[in-house]
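Next up: just one chain, as structure tokens, the form predicted alone.
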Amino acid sequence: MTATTAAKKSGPSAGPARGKPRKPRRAGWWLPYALLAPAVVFELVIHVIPMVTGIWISFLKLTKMFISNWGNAPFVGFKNYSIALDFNSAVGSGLLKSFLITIAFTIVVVGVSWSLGMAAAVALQKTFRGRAIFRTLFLIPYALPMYAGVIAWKFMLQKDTGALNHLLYDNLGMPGDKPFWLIGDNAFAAVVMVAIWRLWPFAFLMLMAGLQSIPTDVYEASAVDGAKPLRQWWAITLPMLRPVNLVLVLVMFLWTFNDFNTPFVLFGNAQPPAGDLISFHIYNASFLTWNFGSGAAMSVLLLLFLLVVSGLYLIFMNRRKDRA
């Protein structure tokens, strides 16, 4: 036995490996799981249940037949969506309607909101005597509530007694008759507007905060070099407010595609044909109809495209990012 031999067994690691012994959990390791259950708990409440649920409605023939005792509606598996992806039937038209015009009303709404943002926030970037009151006059429409922002909104764009009808035609001498702005054709202009006024402030608050981070040694340098302010503006600002502006118009392409509140307080159920928004529609779908089957398919129809759209826009930008 040589001596390496008799070390091994003598020693005292002979015998089977063992692990490395575990270390005690600190006192109060639970005290994090425990901070975080609840948002959990809530968040398969309101998000997750609901979600799994409709997606399993969106598979039955869930009709006011049914609504009492909806675990006994017939399976149909994808008859639903069929139904809804059927362009040539009066189901499916209408949501292809409504998608187009909803598609309308994102870009309009997303595109001027994010403008007038950008504007506002860098108009108010530099210091100046009154900046904080026009910061605060900018921020109100946000910080209304809005329920009570669209409700004065409907009364506005009445039309005998509704102050923008008022200022246009009586005050300003408008030539023809006072249009309706809740009914017909005018109703898209209506919504896009008053969407439009709820949204742009959210762009201003994020646009600003994210100006804040631009160190402004780096405008002096280029107006030294002869940079006016829109080359400053197109070759600093945009390129330094690229991570704010990628999270920006995400959430508000999301806000706004999604937006049920704006049209439901202005055009109650009866939504005209021209303001007739993909969230409303699927709305009146399932609760006019009592069809919640055919109205779940279109839910997770929007829910897809959503999700599509988005990943597509994030591998986009980021690409981009890595090309710069």
Second form
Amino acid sequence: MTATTAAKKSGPSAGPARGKPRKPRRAGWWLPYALLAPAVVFELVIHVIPMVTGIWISFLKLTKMFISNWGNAPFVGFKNYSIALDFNSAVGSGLLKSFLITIAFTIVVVGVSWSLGMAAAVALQKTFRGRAIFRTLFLIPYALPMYAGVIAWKFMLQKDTGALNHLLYDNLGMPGDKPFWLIGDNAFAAVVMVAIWRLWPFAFLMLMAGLQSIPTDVYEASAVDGAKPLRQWWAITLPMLRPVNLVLVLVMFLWTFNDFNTPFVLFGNAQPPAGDLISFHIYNASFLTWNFGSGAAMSVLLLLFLLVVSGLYLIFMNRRKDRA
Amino acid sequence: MKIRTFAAAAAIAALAITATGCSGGTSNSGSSDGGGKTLTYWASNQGTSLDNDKAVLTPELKKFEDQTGIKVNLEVIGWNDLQTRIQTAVTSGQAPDVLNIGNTWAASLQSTGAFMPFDSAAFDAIGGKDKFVKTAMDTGGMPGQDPTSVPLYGLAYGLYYNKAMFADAGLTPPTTWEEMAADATKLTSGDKYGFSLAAGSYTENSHFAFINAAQNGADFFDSAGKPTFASDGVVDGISRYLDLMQTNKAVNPSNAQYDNGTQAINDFATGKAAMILSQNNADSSIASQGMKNDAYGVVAFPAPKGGKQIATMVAGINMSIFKNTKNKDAALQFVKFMTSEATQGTLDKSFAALPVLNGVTPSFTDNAAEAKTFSDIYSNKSKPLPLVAAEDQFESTVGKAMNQMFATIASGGTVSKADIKAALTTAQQAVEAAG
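Having seen the form predicted alone, please provide the structure of the form predicted together with the partner chain.
And the full complex, kicking off with our chain again.
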């Protein structure tokens, strides 16, 4: 930085700022930069470059005619976007339907996961014998490798041989035929169930950590004033967890909305319309017809939507905090 | 301070090495390493399991290595993954040297430009174009261009029926669709079903969409290569096929989750279903489940009364060479070896495949009647799938739409002809948008 300003002062013809008095650099000045460099490089390689490539692809007609040589794919401007957003066409209406399903999925999964996490965290707030056992038990789904967990669910949700139907119909004697879980309309319930199972331990973990920071004397004082547990939760726990909740809900929303692994592992090639979450939908739309330009355009639309929602959420929440 | 600086520098250097190692480690897997050449070969799943394929192919590959000094690294890939794996290979260029493809994909893969065209020199190197049966060779690529694949195994669909179950019910093998549907209903009782279908397999479903439509004289593409998915003949054909589960109730609804042919074959071999529609390579799977060859018979998949006598598409496996292979000569030698009479004789028997070489008698079964039936279906009652660039998109869009139709029926819903037409129109629009 100092070098450039010096060069500007002496003019372009003067060359490097030779002989000018200059603050000597401290030994090891480069160390912070060097320590940052790997992070910057990996951030570029893992996030920025693929993202820019994706945006670039979304303006190309990248079909199978061109995938062996991307450079030849013709530039088509916003055509991929107009197809994806034309809700009267098959491609656009499919995307819209998937978008709506994903919104419903996100609301249910985040809502239930947060509630379960909160209930468990509050229940385990006070010390009692065996608390550690429950804490560990509740965190198991989060600690399990994702694929192994979802594949286990896939086995349990089979129609004829699955554990869930066996429990409901053979053991508990529910009337009627065993239903399919992984195809048809029940697919939505199936994917919601598995996603909640995956997500709620995270909510539990975060809220449990947040609860540790609330001093116990606040509760004691309120108890002296005659506050019952529900009132305590409403008037103390919830407001004091606000900063945790602010981030937690946003992160859970983004993860859930983008969830690809759960439907991919759970449904594989079946792709039931009721469980057609948007990331999964975009993946299938790209690979079904080898139309990667169109898939990239859908991904960019998804990115924009998530950016807008996250931005609005943060602005709205911060404003409320300022007013309070 | 010095030591800390040094340690930090060392850590950064180590990271940098790891990072470059990552990018360097994914170079072309089929590269030649000094003296002995090595080829990478992706085989499709032809036997009873991926391991079975490996066990059958490994001795042949050893023979090839002994003859030529070229080592072949084999990977067997299941049908659910093969198309995606090929797509990824085409996209990234991280490809094997030689691979098997479903012959119905030949024209589509040709249009990617990632495969080596077999010009006359290449054909000379593998023993000439004329050594192949013409029906099979015609599937090698688009008409009027140098094909990008050559036939390896010939396959055809047949209707397999359980002789004992037919005899017990006083039935003879059906010759029309109507008879077949009536037989299937009659043979369904309790936990035994007249039919088992791979109703969750998009490739199988698309094949039967094609065959049933062809029996009605309908095509999925017009002469200009434009999709015509939603014509009445196609809708009727698909509706007829769905009715085996929907109206005739001769198919276990659980079949809607059968995403590969082997599951249906297992039901047949274990006596849970009286009939299946399968390609001739089912023989090895049936035998592996303990059903004797004389316990079942095979007839041509019947057309409805007044329909065209088309019982199968020209099914089979072709071999392709990736254009960017560094071992073109070795790859050609390998294709020559795999399509030689000696190797074909062994593999046709193990994988129950029809010969793709001229003048070779079928060796896949000792049952002369069955061999004759399949040869007759393959030569006289077959129709090739459209040799157009969008063929693979036909398979994936129409096949997956049919998966959903079966899923709807299996979970208690109904699929009307209007529903079928709407789904096919959607599929057609998706294909047009990508065209």
